[in-house]
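Take a look at this one chain, the form predicted on its own, written out in structure tokens.
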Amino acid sequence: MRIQYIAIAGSVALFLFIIYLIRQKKLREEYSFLWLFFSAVFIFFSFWRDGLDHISQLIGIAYPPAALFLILLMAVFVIMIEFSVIISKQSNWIKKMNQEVGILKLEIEKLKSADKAGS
């Protein structure tokens, strides 16, 4: 009983830590959803403790804390999946930003050299 009391604990201090970090505006709200999401399965199969062998008997897994690793780690690849796309829509746009930059630098430096010509 008292591991249970200690996964409900850890569980809820994620989910009130994701929240902190959101209101001080160090995760913004649409890269949270997937950490509440985690966060609240496990408080979820904190308070039923029964539901961890259920689920792992429908998987076919023997040992049901080893599904709850499974679990854990299919979360931590989904989380990285979704940093991917997001770093990879980051690194188009800044490239995009850096060739606009230069472009546009290279139109003041022309519009320059024409204003010192013209004078």
Second form
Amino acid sequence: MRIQYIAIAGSVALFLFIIYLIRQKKLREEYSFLWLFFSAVFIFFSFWRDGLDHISQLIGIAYPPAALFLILLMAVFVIMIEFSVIISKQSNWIKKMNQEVGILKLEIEKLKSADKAGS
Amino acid sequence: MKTLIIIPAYNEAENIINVISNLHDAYPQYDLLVINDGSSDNTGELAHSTHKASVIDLPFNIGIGGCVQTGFKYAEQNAYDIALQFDGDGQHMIHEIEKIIDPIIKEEADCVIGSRFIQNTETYKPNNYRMLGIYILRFFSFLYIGQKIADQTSGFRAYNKKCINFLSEHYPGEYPEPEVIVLLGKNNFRIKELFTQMRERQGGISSIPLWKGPYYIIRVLLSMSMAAIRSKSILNKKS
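Give me the form predicted in complex with the partner chain now, not the form predicted on its own.
Below is the whole assembly, all chains and molecules, this chain first.
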């Protein structure tokens, strides 16, 4: 039974920690959905101990803790893919900004020299 | 016809002044734009010092694709009719510029590629190892767009306004040359390839070292294939 208390405490703490981060604006809501979702899944299974056995039986996993690892791995994968998408999006933004800054610097230079010539 | 010569330059301090001066002397009617891709040497200062070219200093290095794309953005914003890519490393020959711009002026093509391989050339001879890569790229490119382009990786190209506006939005990032061919071909731009002499590099380092060859080919094939799939959605978006 002791492990169940630890599991409940751990997964609830994880959930609250994520809420805390969002509240402090250290984690943006748009990136927090998957974290909240998977920590809710962990809370769910730490309360409902037989759940893992049922699910293992259902999908044919002989050793129930393996189902736990499967869920964990899936969570890590999905969240990492989300990260890759976010990184790609941001490197696109950075590239665009880099290009704009470069072009703007040239435009400013041109304005300055036109100004000098005019005055 | 308002024409812009885009010169991407990354650590080309050895060549850049010569390239700018020679281009300016040969074609005073064309505007020159050097894009200094965050060089760690003084390429940017040297280019500025000539006062013969506009110089864009990118705040940091973004690679050849993003660098050339900056040129297209500038060309679009300043309403150029023709943009020509001319590499800053001295490989491309100045007297060949007119030849590849000509079909654009005559409206025979939207994009003209200066090719090393249509005729035998005495100035550029790749070894067998490189030829293998070249054949692979040719094959897949033909598969995707149904047009034979011999020199997939040539950066010596001229584009008309339609291409400028398209590429300023869609120019690929890494190893862009073969991917651009697929993008343009799939989107019904008319591509023409003309033979041009090219030199061995005068200075600087080749962008693809030999040991990276297989890696380069795989990366390029991946991006070409993605461009081929993606092009349909680009077309749909436009209409």
